[in-house]
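Given as structure tokens, the chain that follows is alone and in the form predicted alone.
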Amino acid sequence: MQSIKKMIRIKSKQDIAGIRDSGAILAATFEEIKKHIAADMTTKDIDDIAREFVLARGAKPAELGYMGYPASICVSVNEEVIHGIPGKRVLKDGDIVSMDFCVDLKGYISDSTITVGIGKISPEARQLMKVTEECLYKGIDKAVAGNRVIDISRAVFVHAKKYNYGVVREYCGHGVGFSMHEEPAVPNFISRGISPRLREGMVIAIEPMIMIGSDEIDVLDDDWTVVTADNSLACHFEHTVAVHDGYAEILTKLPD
């Protein structure tokens, strides 16, 4: 049987950098999309601005195709936790809209997720994207080698659980970089079993999926479009992480 450390597939500097430019690209997307979402916007037109922006410079929308997946982008409002289904659900002020994108730039592939809201949100929804977000970089502040993808999965938990914020646990982080899904699986909950140690070179995709009510998750028949089992508001963040000695790299962001 193949170990876990032969599966975890660990990046050269080189394969750092080339995942780091796919991830400018990813954050420079998610800039332009926030320039342009708004109330009476389409899901499909924020589809069309990303698959535009990304073919414009040289790269291309991972996630189309993928399983099957027909759109460039995820995009998934309110209740819908995960794999939103761009289409012709129309923006409203007050819907919180989460956008899970992934550029191919090369073959180096990077994977990042924002939630933003749309006019004036309520102080609930405004509180979950706050504590989401504070979810993720609490979780990327373990991404050091030296410990394990459960002290990641532990910050995330704990913190979201202060709240009493619902956590998905059917979904997950994951590696990324050479495909969209790679070993090592990054929960946001603490389990029990292997937990790999973390090494340099590992990349990583952090993403907490938190929800304000229970736990509990359920699949639309379009057998993508995830929600929420209690119909409650659901958040998500992400960013793809570069495990160092010391600290974590956050490659999807906008260069310095």
Ligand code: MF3
The other form holds:
Amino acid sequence: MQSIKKMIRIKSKQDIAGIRDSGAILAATFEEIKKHIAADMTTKDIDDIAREFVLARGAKPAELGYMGYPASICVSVNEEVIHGIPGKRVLKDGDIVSMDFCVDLKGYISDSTITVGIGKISPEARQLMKVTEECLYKGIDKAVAGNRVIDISRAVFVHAKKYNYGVVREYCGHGVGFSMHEEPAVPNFISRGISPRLREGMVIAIEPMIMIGSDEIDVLDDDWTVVTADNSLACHFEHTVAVHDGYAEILTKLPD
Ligand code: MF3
Ligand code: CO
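Given the form predicted alone, state the structure of the form predicted in complex with the named molecule.
Now the full complex is given, and it begins with the chain already shown.
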């Protein structure tokens, strides 16, 4: 009988170093975007900054062309949850903007998302951003060898539900590193059944997608942009993380 276990690809120390270098370029791209992002910019302007920044460093924007995706970065504003396609939309004061970016450096893929506010944002938006980022770090704390994926899921879910926030179920975090989406899926919610054990050398993207309103989402007619069904604000933070014995290592950050 065939095993139902799906293949989780373990990364060597050298592989993890490669993903770390990719992730450092990704983190630097966000620093560059944060320097420039402001009201009156279009989401396409962000796409241009991101693409040019990584190309100048010998890396590629891994999302461009992925399953036909037409841009270099995903930019999702306010009620847009994920996969917003950069275009003519003009940013305005009070918007919250999530930017989900993947870098391919010599075949090593890193994946990270930040959400930033434009100008003065509402207290509701500020709390959503704070709690979503806390969800991410609570999940990362559980990304340690010997735990299971569901320990990450539970940490994210329980924190979001303390605030009665909606949690996306249709999209999950994932293994990453050799390609953008690998096993295992890393849900932000809890379900029954066996959950994969985390082991030294696994590399996963943890990415809470949290909404002020209900758990429900819709997809727009462009077949990409995911929005909240009730038009409430959404937020997304993501890091690529290496699982180690006794600790989790964030790979999508600037070098120390
Ligand atoms: N980077 C996204 C993730 O976090 C996937 C984007 S899909 C793409 O998994 F088509 F835009 F690349
Ligand atoms: Co991801």
